[in-house]
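In structure tokens, one chain follows: the form predicted on its own.
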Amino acid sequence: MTVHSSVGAVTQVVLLSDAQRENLPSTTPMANHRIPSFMAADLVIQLSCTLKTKPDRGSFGFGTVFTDHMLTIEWSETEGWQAPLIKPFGDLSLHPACSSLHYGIQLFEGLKAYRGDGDRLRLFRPMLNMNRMAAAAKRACLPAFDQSELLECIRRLIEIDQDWVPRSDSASLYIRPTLISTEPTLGVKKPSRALLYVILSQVGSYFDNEAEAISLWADPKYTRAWKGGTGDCKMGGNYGSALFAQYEAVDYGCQQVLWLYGEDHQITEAGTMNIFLHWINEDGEEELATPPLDGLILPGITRQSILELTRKWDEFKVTERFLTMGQLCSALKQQQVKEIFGSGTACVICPIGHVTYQGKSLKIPCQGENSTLTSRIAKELTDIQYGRTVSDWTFLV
């Protein structure tokens, strides 16, 4: 490993011996060397000569304040992956014909670093993010990489910028791995050049007041994803194309869109979140239900964790099943709905209080005793994320 450390205006190059490298903390699984990939052992580090002033807590929104360094890894069809590079945070230089700009050949991930008990830094189930990113790369015809090697590079980046991880149980450091085509041509083709980069951002609450339930606007005239599409991948096109509907939702007095699909108005996602319904189902059973991973739904890390957590409790039925607006309206009429909530990395758990559908405002129970499940799930997850509960779901930086 080559480390470039800046002292004043002078850059020093420090070569670590094998013995020193063996003493570096390493908690990633063994790399899969069958995949042609960059290697964390080849990481080059160029430290910034000038460090930024960190903002006061509460003076930053979501994803607006970035740390001192970033990770970049270039790839070409002819030369393969280049050595990973951690360098001062800065702008990218892209060819004007870059196909990620013209044809959306790109993808991203989102995970967080938390400062918890003992001042230790933790990631929450990061290999699930790495695996999901690798699957999206395959779908986008972008180059494969070893997920464990990327995670180790990210760990080193966080280690370098660790002072940016907030000392707060209501804030964290958001990690945004991104993979884009840098193919410099207007032809629509599989990229022969790409760039993988990772940036870090201090974040607080995703919504202005996450304690309050949000409102959703449900209208089947807009579709987030479709069978055979890329709704199960974190690609920019899934989000940019949703903005028009999002602003129409605001015009109707709602904060987010409840995405529907098909003639039976299947419930799919809530804004950028997976959605859960806690209710008494048609068979009279207490059930926690969420739409299945049928290609329309993003396989959320928080979603998976909620399913595993509540199934372990074994207190009520937990299912992945299709849900329709007809079922929801009928259940509300019969007072069988206990609560509805969204889940995701950004918000963790977000209660839903109203749904506007076909000109009607549907009030969702979410106050008092009915909201105990949402609160319980949120507490158990955040206790794990911040290290208050010991779990193999956390990865120490």
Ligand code: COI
Given for the second form:
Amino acid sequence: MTVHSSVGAVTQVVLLSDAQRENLPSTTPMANHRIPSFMAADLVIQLSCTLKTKPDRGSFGFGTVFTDHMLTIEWSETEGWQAPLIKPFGDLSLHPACSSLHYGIQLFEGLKAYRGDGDRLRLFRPMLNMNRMAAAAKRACLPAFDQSELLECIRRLIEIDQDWVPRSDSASLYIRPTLISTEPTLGVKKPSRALLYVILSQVGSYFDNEAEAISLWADPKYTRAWKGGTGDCKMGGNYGSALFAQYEAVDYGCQQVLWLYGEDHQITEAGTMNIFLHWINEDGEEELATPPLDGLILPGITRQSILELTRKWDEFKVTERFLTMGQLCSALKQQQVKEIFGSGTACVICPIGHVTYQGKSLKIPCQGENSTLTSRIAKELTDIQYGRTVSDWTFLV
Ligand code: COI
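Moving on from the form predicted on its own, kindly provide the form predicted together with this ligand as a structure.
The complete assembly is shown below, putting the previous chain first.
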């Protein structure tokens, strides 16, 4: 059992089972681990004694309503990882010189918990998020951790806040693991302190009208990512620095940016999503294509799942290949484009209806509801996520 002193309105609660404690190594906390890591068995839990009122069903936005608890795990160069702590949701206290604020030394993840068949809570391929987070931590010079230990801590957090997982198949609980440098000095250097925390938020659809195709603005004057950069990591800077272009897209009457790269205007990503083109390619073959993971592209879990799913169908060619605006324009002219869609955890699948490029509005075909590849993939994925289809991609909470 772990006892933690009470703070303010927080009640002392001790929840660790004997079985969990039995798994603790006998000598040092890190003794049995290849990667020096925190361990879920060390979890300390302080439950909030004032639970928040949950908003009415149907009023979910994206990321505005947070649950009662959060997970925090502190790290320092000298002490290593501290015991994970689940505590009442609240503000962080950071040193004003904290290098995540000054130099953007931070990263995040995004995954969802779904309440589905049998009132069970499910995560979708969460180890892929954990692994991507570990890869980004390495790139950001932030500390390594054991990915399965983090997943178990997150599972416990969701279990505690389980009533917040919406009873709706158009909503879910968004999980936001975050790792920030808390280095309290102004030198640009590898952090000597860090904080890993996880917050949970009830979410509905990411875009205002999820069913509607969105419009993209494509202009090579802004670049989201570049060779050798960090476009393949979920670092806040990739998103914050995209904001200016995003608002210019809105000025041009579009909802999101179609990110281009290089002299040949390679198509890379759409807003915060990966992008797929379903078309008849230059060789007359039906193909589903998405840009390859060349360092510019975020290795999306939805992207990977779409590739694996459609390759299993074996109905058309599925490729990771470079695509340019020139190829798209000539395919549109020859009516060879079937559809284009974006994919991501937040939106799952989002059809694209227009692209504004070089002063022209290019209409992208969408073949009507329920007959498109977009809606077929969306249905197959959401059936797995909500447990209507049994799959080994499901992780039960
Ligand atoms: C996601 O789709 O998972 C995202 O990362 C979008 C997020 C930046 C809101």
